[in-house]
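A single chain comes next, written as structure tokens; it is the form predicted on its own.
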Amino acid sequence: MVLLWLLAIPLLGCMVLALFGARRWGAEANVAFSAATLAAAVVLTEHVIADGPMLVAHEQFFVDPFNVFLIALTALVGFTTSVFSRPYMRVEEHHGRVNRRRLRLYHSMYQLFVFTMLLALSTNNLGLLWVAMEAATLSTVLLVSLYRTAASIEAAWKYFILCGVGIAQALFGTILLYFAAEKVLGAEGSTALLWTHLNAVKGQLEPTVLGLAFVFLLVGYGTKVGLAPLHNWLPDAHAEGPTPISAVLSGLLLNVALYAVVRCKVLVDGATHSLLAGRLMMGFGLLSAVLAAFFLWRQRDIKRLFGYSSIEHMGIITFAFGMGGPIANFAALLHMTVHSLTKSAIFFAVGHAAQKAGTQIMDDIRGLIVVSPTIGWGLMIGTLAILGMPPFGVFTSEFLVLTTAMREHAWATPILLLALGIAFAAIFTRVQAMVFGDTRLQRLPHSPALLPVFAHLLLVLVLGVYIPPALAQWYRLAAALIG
């Protein structure tokens, strides 16, 4: 039941913010459904925890140590930024950017969003999780268009495009993964696409479609994971949608979809007793981390570097769960704990020193520590963590991929090393010379939402000195099941 409400509560925001979100408590009203939302994924999560993996409304949700970790994540994040883009949205009406019918467009598509990215992620049903990933994509589309400018409306359709290519290879290999399962369940055919069965089975399906079918679902899921070479959709995204859509884009869309990725991985490492997967999607994440890191350094506008630091960081992910095993299947579920809260930290103060700023080119925004010593710090060890300085926990989790790679693929532990190395260059030069230089920024006129900022630094920071017990065997249990 619990799960249900987890689900009927966003998408009834969707509805009565879609008719009142034009409103001037269309914020706070916001926020007090993410909150709720929250508050059932806690009680989900402690569900789960006391009493095992579930099974929901005829076994079409599915809810295990794996999910649940990133059901509650999403939860967390979708809170804290809907909380941000109270005073951010409010800064952007001050402006004259948004009218109130773009921010009642604003606040139910937001809501639309995180009750697509909650069905993906509780979903038995892998025919239902394609719907899913799909309804994801065409809510953010209208919120990447937003603003409704020449720049705006052309990223929009660049990320409908590319990620609807994605999706058709995506709904290819989950028809291929139909077929092979009807085979294997006989008069169950209906309820081939359910996870549970397949994974019951999943020694029997035929390896060589099975194999075939990953290839489709890799491409295409892993366009949204902002993959190389169809990642180019993702900076255009964040750097012309609304701040508040750039860290939940980063910090979640992407995790689901690789979610989607993990899950059928252990399908296909089942039924091929092969390492074809792992080396696929070690090889796209390597490529991901590296051609990422070399475009960090072409930026001018500051979303646009952390879009690329977004698939920078996906590849390292990528790669970790790759390789597979306990350590580096802990390591990457730890990475996507840490970069989802880090990055959408960095988006909230990046939207406010753009704001202050009134652009969002680097070499225009200087002098933050001066007029906003909190956004100023809060830019500055956010880059300190993403980047992987200790004790952060970024750096605990890049440094178990690392160790492993060293151990287990001694051969990419150099490219790792250079993805790394590049990606701090670029990034640190940049954001430095924005917070400690001459300052030439204004004030805003709604005071910023800085406790979410600081509430993830801390978390980031926390993870990175001490993980909690019952956090490490909850990760520890979801690095198993994976395999």
The other form holds:
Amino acid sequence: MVLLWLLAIPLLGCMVLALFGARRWGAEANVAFSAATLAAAVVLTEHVIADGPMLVAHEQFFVDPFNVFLIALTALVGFTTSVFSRPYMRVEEHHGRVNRRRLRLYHSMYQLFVFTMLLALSTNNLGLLWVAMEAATLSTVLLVSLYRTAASIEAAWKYFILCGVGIAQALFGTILLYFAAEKVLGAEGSTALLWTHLNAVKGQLEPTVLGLAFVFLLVGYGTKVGLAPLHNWLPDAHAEGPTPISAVLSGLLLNVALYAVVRCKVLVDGATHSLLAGRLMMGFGLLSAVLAAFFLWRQRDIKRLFGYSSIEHMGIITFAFGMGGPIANFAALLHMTVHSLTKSAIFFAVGHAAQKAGTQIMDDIRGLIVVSPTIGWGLMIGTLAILGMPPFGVFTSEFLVLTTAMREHAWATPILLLALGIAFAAIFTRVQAMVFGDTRLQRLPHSPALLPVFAHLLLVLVLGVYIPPALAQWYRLAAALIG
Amino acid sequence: MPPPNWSSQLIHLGAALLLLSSFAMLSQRRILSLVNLFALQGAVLSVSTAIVAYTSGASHLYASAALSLLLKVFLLPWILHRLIVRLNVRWDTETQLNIPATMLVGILVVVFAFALAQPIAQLSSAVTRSTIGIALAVVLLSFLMMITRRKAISQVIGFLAMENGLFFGATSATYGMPMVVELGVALDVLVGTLILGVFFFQIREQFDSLDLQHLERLKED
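Mind sharing the form predicted together with its partner chain? What's above is the form predicted on its own.
Below, the chain from earlier opens the complete complex, with every other chain and molecule after it.
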């Protein structure tokens, strides 16, 4: 029941805002709907902690330890981003970059995007998962081109075409999966796409078909994760869209796409009894991490810089899931959580900084600490956190990934360290120059919302020092489930 | 009930026509003709789905045949036609297109698709076992078409043709996905086309043409 509320609230929000989003209170309504979604997610989480996994609506929806924490995370980041977006979009309106009609589109699609993310996470049907992932692209594509500049239209077109082609491959993978499953489960009653049923019979599924299916699924959903060499859309979409959208793309969409890959990997591993799926993920993960690290050096636009940083981190997480085993999976889940919190916090700070400076070009942003100590420190602390400085949570998860890699795949460790080192040098020098130094910047007409930035960073700090036993237990259960 | 021989022949005929229409699209320069070819491909798809439905007795396939008839033969081509008229690109052609080279690559793609589908086709118990290779070939040919085109509308038609190939794969290998999934996919395709329609206007407003070579500024130098 709670689960249905969780899905109904953002969908209702989408419709209401599509009708009334142009009013003055559109942004407030957006925050209110996001808060209600978060409340539903919290209640759902409590239910699952108390009663264990649940399966509702003719088994079409389910919640287990793996997806429940992602649902909570998605609702949380969805809420904080809406809080950040309220003053941010006001300033954009003030600067004349958007008008009321586009804000209506923006708010309505924001809610729809949150809905598709939650649908993708909670559905038990792999076909519906595909539909939700595609709908997520569709709902954000017009947001990327919201400013109607030449660059933003180009970015949105690239995003649409690349992700559309990618996701078509994932549909072919899903068809192959269904083809194998239908032999075991039968086409009647249409249980052959339900993950829980597939998981029960995964040992009997035809290995050759599943191996081929996984290649298509990995390429397909991997495009949306931003894995190299299909990552081209990601920096463009992050840089040209409104900053709140960059924050949710990095913080939510990439996670959910990776979630889809991992769900499929569980089935494929059970069927093929080989390392194929894991090895593929390790390869793509390492390639993405290294490639992104090198591209980080060449960036001039601050949002592109952090877009590439997202590719790097998704690469590390994919690598960790590819290694498998309880510790690597635990690390990957933790990294998903802390990356999503830190990266969205950074985008909040970056958004305000770019608004203050009136540009996203890093060479023109200087002395943030003088103009606004909170933005300056927010960006600095966020950067230190994402670069894996202790005591933040990213350090913990990267440390776990590295030590596991050293023990099990020693050859990969230098490559990982190289990527992390290059990324550190590239990002730190840039951010340091932006935060400290002389400036002549003006004040903003609306005071920025910096509470979300520090709330996220505080959570990441806490996760680095102390993981609550309930959460650790959760991660362990999910890690065991992934295998 | 063993499938009657003639219907399996008919499905193979449909598959062959589908592949042929893919090649026709690959070699067509005029945008208006591309839309018509797309509608034709949709019709072939719909008929062959109906034949599979008749042969296998899977009644929900009649619904998906009707769905694809409605969507791919009438609605989507109608939307595309309207767009072409309103954008006034009726007589646009693809000028930078090396047809013989594209066709040669296309043939290689088909061979590759058949090689890839070989192990799966042997496992298939469906009437239409050998058609999965054709489905994959149609998907890859549409992909090739998207890569070689410079105009926004032809890229989109390639995108939609890819979905046709996937749909054909789903019916020929598995007698169709569950209905809820099929409806979801159809909805996504429809909404996607509408969004692209909005896009065309944005692109033209910004660049004064639908040529995608204007959209090559965002890259790493």
